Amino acid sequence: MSLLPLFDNSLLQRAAQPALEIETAPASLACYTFGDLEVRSNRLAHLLRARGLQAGDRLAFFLQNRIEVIDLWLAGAKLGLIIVPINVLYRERELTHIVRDAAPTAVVTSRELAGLIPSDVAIWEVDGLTAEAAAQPGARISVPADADTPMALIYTSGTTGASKGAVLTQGNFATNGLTLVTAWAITSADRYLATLPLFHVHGLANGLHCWLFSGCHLRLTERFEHAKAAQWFDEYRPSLFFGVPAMFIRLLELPPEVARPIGSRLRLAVSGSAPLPAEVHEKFRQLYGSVILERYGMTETLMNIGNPYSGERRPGTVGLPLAHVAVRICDEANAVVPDGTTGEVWVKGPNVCAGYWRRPDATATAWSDGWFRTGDIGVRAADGYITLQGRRSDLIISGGFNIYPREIEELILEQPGVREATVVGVPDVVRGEVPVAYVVVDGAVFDEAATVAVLRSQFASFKQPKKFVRMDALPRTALGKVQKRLLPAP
């Protein structure tokens, strides 16, 4: 299953239908039909071919959200290119690694960001590229493709060592998009407010493809801005919003008289890319009258598991396996464990990437008999709902006992005055490791002694944080994941 026939349900069959709006200046919107997007991407495809690009070549982009990212994605699908999205927050060390590893023909970027790109790769300035493409023919050109045709090389966040490039195929994206459109009942009548970065699979594989496959309407912003959120929701009146926990936490700051009308129009709010605290889930329901749907995916696999659209959206869990995915919970001996027993989450299905780019060693380690080992620790309830407890690499072993940080973090986040919390293991001479909690708190409300008392009443002694370290903010990735390796020594 290739992507272009699925895109054509909108690009060709809905050519005259309004598709996209983007803010170009305060109170000014640029609007496009699906037919406009078809022609724009055709012109760009002609230009890219004229510049020598052929099927299988890599082309990177280092851009904030803008229409040219969509042009590049569509043109790449038409020419069989492998698109390499690069996080705009990356700097010299990260950029150098990706450019050298992926070896793209060029990096498409803006004039403002061009100075950050290593000098040993061609840089194509996006405005000049777009202007040159406008003179190209508008008729379509395309090359044959199938489910195994590589579509993107997307680099993991690199929490341990250098980041690896996951080779995602057209079949991976097609399966993922079709499953989500069906599971979440997305239709051409929906309105999707897109604030997630398109360099990440959450905004790209989920948001962009749900939009193109369903033919709904899209409003694209450069990035999420808390100060503008209320205005966006009021003006655009979206029925769909995909976000990360950090976004939903900021949305809790809106007053009830603003939040309630937003919630009444919001058919579906989806959270992913990082664990959603159960406390945030409940507060959002109370404030907006809308129940967040939490799901679980990865760069290497796209979406795996999700709470049901019709059915119980259980706080603290990521739900049930999606229609195309098989899931196992396995112990350290690779044996499947009974329900209620903690283990590593393994997945298998047409959503799983083709492997790591030029890393046969890493590919061999991550796969076992056709199953992808996610590195995430989880437990399945008797009714199938799966709860994640953290990364295998985050596991704290203290005096021979296993400690999963998320259960401690969840309880800390329930305490008054706690805004953010993360728990890590630090070396200890006697126990090997002990847990330490890093918190962002409202100092006028947070009572450390009372929080310690609650933890002592709920958890075994070996799970008690040995120290609370107060911080102004936790270090996070662009998608809201806490970067534990960047926390200061306690």
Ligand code: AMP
The other form holds:
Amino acid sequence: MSLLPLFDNSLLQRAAQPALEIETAPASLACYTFGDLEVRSNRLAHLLRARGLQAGDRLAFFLQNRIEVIDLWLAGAKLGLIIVPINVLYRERELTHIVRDAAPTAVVTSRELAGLIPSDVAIWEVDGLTAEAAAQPGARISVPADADTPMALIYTSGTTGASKGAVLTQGNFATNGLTLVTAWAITSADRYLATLPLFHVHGLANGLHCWLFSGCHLRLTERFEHAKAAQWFDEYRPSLFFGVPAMFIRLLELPPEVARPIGSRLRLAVSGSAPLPAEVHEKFRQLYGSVILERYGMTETLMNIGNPYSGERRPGTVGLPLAHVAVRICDEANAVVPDGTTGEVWVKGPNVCAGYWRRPDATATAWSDGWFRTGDIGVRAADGYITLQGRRSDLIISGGFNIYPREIEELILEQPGVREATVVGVPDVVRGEVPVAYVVVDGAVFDEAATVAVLRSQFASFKQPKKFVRMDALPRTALGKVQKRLLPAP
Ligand code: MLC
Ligand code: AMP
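Could you drop in the structure for the form predicted together with the ligand? We only have the form predicted alone so far.
Up next: the whole complex, starting with the chain shown before.
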């Protein structure tokens, strides 16, 4: 199944219906119908075609949430392009790697962000592109596509440092969106407040596709800002909200007289991308009168497991396999373990990506007999509810953004005076975890401020160690592996 026929239920069938609003200045909204989105993306598709883009070509975007991301996604689906979303917080090292690996024809970005893009790729400034597209024909342009047509290359950090591009197909996005719309009973009557970034699958695969498939109404914000949340909820009156736990934790700061009316209008609040602490689930229920639905997914697989819409939403668990997903819990010998026993979560289904971009080695390691090994550790109860308990790798998740310590450690080790370095996640009330670096240094040479400056120029802000803890030696096993669990509290 390809995406365009599913989008057309809104783009063509609901052409006159209000689709989207975006704040352009305080108290000023830009509003669009589905028909407007159809015409805008047709014009952009004509322009991209005129600039030489063909099916299978990569086109990257490095943008905050704005309507042009939606235009690009729709034009990409129409032309069979492979869209490469890039996290706007990424800096030199991350950007250089993605641009070299994906080899996009161009990176679409804003004037403010353009200076961060490496010079060896074409940069298309987004306002200029939109202005030029406005002169193109508004008639539909499209190429044939099917479920196997690649739609996106989304970078997800690898355990070995450099991130890998997951090749997600039109069929992956179609399956995921249709399943969620059905499972969560989303209809054209819903109002969806979208504050998640569109460069990650939570906002993109779930948010954008649930909206376009159901034909509901969307309020898109540039990003989540907790100081504005009360105003957004109050003005827009959403029935749907998808967030990472850090957002729900921020929402607990609102006073009961503000929270209650918000909760009474909220038909469904979904949390994912990181563990939602059971006490946050409970406090949110008490404050808002709304029971959060927690679900579990990954860039490589989109959504796998979720608490039921109509049944028990059990705090601390991710619920039951979604309609299209088979789930196994396996031990180190790849054997399926009995209920109640901890193991690695394996998944299989039309949601799982086609593999890693130009990385047959990594693809071979991640799949086993047609099953995708998630690297997440979990346990299934006798009644089928699955609880995640950790990860096989030492991935840190901060505010829903992933950090692989190895990548940070490698750069710290390159700095003058650093003999040993390790990075671990320490608990943080809002973001779940934040990174802290433990270093063994030559005190006469090591310059912490200079190291911080290098890290800031090379990596996203959420990857910056919140502290450097100096040690005489790192605790290691007899084989020399750092024993992160034995590190003292920072
Ligand atoms: C965050 N920041 C941004 C930003 N988002 N800056 C610019 N644009 C954005 N879109 C930066 C801030 O500048 C700040 O930097 C830091 O992040 C925290 O910002 P904050 O305003 O203090 O926000 P906070 O209340 O802490 O909340 C953070 C957050 C953010 C929730 C807004 O963590 C976030 O947007 N998370 C969503 C991540 C996501 O979409 N994950 C899905 C991955 S897909 P500094 O310098 O102060 O640190 C996946 C699969 C699945 O995992 O299952 O879904
Ligand atoms: P990403 O690579 O950004 O797609 O992140 C995927 C990872 O986020 C998964 O492998 C999990 O470790 C984690 N994750 C997603 N949803 C949940 C959840 N509900 N609870 C715990 N971890 C989650």
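Note that the rigid core is defined as the largest set of C-alphas that superpose within 1.5 Å between two forms. Residue numbers count along the first chain shown, from 1. Quick caveat, the model's predicted, so the values are computed rather than measured.
Two rigid parts of the chain rotate against each other between the two forms, and of E420, S393, A366, C31 the one at the hinge is S393.
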